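Quick heads-up: it's one chain on its own, the form predicted on its own, in structure tokens.
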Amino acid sequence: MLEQARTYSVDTATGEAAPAELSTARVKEIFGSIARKYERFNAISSFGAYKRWLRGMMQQAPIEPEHDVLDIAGGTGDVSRAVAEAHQPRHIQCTDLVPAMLEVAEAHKAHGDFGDVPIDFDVVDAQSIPYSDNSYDVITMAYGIRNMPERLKALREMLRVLKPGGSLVCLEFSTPPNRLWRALYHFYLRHLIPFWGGLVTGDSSGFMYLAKSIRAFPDQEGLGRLMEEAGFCNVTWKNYTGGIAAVHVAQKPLD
């Protein structure tokens, strides 16, 4: 039961077997009603720390000048942000599910801060992307693939429309090595994540969510493991605040 549940649709909240739909349904609204002030409360959360985990994102993507990047659940447009400062690409395409979380980041880029990289914005299911195969050179993705209940398909989907030899490089959530850290993490899940939430956006019931999910979702090994069964090569990942994040490089193969 397990096993299927990773492979085909969960309930992101807890891990368990669950039609798709629950879990799409749940994630569009809780994130359409937080959009506007989604920044504000990674920035209060994580005291800071998300913005190193980005840096390290960007250290680690293998992105050119001359590159076309597929940002999947970009989101309020936060990683295509520093890939265009840090990498200027040809071309980013930030796609995410929730229409409201991508109007903010139109609002990014009427204020200019994807400095003169094109960026063009979609709202798109990451289990069924409308683009061609073998499109983008690199595909971005942060706290996204835990938010999806057919992650398998996800992935795959990604892999048919990266070149090959693209990368697929994926920030998420993850599980701390060390027992006492590990525990003090899901403490602050668990009491402090709600709370801050609910003190930035007046609501903290999608915040649970949050903190359920993020503790139902599969350590670095288990999302290496995905990765590779989804088809993706030459698995890597490094943490980040002692594993409470994780960023993995997974590369398309070359024939």
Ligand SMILES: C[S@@+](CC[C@H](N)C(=O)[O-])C[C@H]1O[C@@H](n2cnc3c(N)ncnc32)[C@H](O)[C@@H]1O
Given for the second form:
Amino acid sequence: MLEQARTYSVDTATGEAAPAELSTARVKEIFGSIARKYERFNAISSFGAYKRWLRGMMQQAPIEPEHDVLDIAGGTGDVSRAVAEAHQPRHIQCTDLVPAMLEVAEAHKAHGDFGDVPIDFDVVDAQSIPYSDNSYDVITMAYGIRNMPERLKALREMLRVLKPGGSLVCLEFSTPPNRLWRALYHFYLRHLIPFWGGLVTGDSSGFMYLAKSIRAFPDQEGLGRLMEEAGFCNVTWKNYTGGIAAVHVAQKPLD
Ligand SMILES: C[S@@+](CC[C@H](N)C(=O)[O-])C[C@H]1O[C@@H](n2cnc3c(N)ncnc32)[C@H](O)[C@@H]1O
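Form predicted on its own done, so how does the form predicted together with the named molecule look?
Below is the whole assembly, all chains and molecules, this chain first.
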């Protein structure tokens, strides 16, 4: 895990050192092609628990009505929708690397799914964020960092655009601490999820990548250390469903 934290860029499917372009091209291909099926894909890949984890994420998110929120890897807008519903901040900037994902989010806006909360969309690579230093109160990110080959660089970018004292709230698949639960979960990931996911959506490749990338991703402590290495402080996390998912909250130091 420590080795991974020091590595400049990784293959997000294996955790091994690799040029960033390899993972970036794969992620663009996967999310570009599943964008319209993504919400169904998400419900399957999180065993339907996604909504519960999202509610937990919202409870942990220190968002106030006067806040500007940046949603990183916002995809089809699920997290931004939950933020709008739970917290009604001043503004949400929903961003993602893949335009096709954001098109679905924009269609949700057209349907009024974000209520009265002002929201804008922008194609942004989290590893090189085109916004000013100290400009956001809270950053949300669900299932994003695992897909980024330059994780430390991405976290440093998030730190840069957060205001001092601002928070990063990160929901991600993680590692169940209980050995038996972990073994069952990894069996499910390896053998059942690509089969079941392929059956429901007609394409198992995204599910195979998902299963591999989850197994290769740092555990709760490893991700916490990576956040600290990027410069965050007060890093805490809470496990969901026995550690299958975790929500990390980390702060940008005040000075
Ligand atoms: C599993 S989806 C999560 C979407 C959304 N946060 C949700 O909870 O439904 C992962 C998203 O990360 C995006 N992504 C991957 N690499 C990224 C990067 N370097 N910068 C920004 N977004 C990225 C993908 O395009 C995809 O939309």
